[in-house]
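Next up: just one chain, as structure tokens, the form predicted on its own.
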Amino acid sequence: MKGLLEWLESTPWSIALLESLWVWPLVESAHVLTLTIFFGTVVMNDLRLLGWTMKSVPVSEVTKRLLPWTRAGFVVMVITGAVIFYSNPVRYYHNIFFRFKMLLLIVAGLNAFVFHRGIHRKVAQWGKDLVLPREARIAGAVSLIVWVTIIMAGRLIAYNWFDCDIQPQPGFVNWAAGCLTGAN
């Protein structure tokens, strides 16, 4: 895996695109921008599966409206996420946080699959309940919890605290990123 990131980091495009002045900034700001789209429908769509906002929109009419910008932020936010990772893959695969929050994806995208293909299925019988079920309010509080978690890991990136050169580290910390030590 090394050997691969380790190519990819020494292509010409990847080396552009990290010192580049002006297309760097534009796709984390690309990033950025689309997260706020994709996390601001989500936070509306999993409040009012909590029941904490909107209790007289039925939540089928809630999904309807925001899953078109959901879906849209998303495509958008991990294209340009992945040309960040693009831009410097070694020290990504290494990074600690960036670690947690792909572990972090994994079960969001668990968490929404099993809400769509579940309880969703029948929101037409619960939609416009006062107290949803129980599975559609644990649904809407993962997904809060994870993806505020998701945000901060991925602010925590830019910090090098773990990187893998700044040796000694503990342990687990090497073990966590992958890091390759002379106690390995």
Given for the second form:
Amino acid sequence: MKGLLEWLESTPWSIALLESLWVWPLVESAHVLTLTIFFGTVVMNDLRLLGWTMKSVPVSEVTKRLLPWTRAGFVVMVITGAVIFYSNPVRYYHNIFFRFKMLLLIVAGLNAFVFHRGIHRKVAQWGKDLVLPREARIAGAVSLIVWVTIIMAGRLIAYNWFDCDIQPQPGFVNWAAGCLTGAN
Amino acid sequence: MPPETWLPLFEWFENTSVGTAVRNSLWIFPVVEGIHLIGLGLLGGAILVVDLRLLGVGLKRQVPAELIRHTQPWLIGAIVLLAVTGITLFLSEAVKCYYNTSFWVKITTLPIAIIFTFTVRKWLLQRLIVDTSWQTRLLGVLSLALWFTVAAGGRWIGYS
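Please show me the structure of the same protein in the form predicted in complex with its partner chain, now that we have looked at it in the form predicted on its own.
Full assembly next; the chain just shown is listed first.
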């Protein structure tokens, strides 16, 4: 893993990207601004599941009409995110906020998967109910909490507080960041 | 660029207790920035649901007035959250903002975007517009362009 990341970091495009005056900020800005499309549509969908907005609109309609925008936003998020990662792979790999964010992305994915494979299949039956099934409300709440935390973690990746070259750190921080300290 | 006579005011902003407290802390600025971003996402959702409808995509089977009524509390909530966190961030680096072109782009388009959005929505609430026309599309495009300028200007404060 480490070797692969070190090789990635040494590729000319990675170096050019990190040193670029315009490209890096533009990619980063695209990542942040696409949040409004991706997270924006996710939030409205989750709030609908919780029954906190658009109550007169069937859930199936909200999901069907917003999901294409969520998907498109997600694709842009992943591509721009991958480009940012590629610009400095070793640093991000050892950043605890980055690691936390990746873990939470898996949680968010699992939550969406369970929701769509489970209760959402019967959306036609409960779509117009004023109070939705418990599973649907839980899925909405989990999604909301996880994505909000992902945004916070993502923002904090920019800070080097717990980077491996900032020592000493508590043992669990070095463990979570996968740092090789002098003791090793 | 603003007149030179405004600079003392911005120096005063930076020396307020809030500005100083944020500057003296390692954590407050990043965390408030994170909350500001969450607010941005929420604002995006509340704006998009209506603007996509005005463009004739998204929830096109709904009447715009209905969607406006549903999303209005979240729109206002997002703006309040963004204003509180944004002012906090601003106070901690007011002098930097004074010299920052992106800040002025953002701060001049922001009131335009807010007035435009609430005027248009008030107008739409009074009419039962069901069909998408070039007029509704124009309103949607203008709204998205205005808010994009505000958000992009905001992001660029950190780079310039």
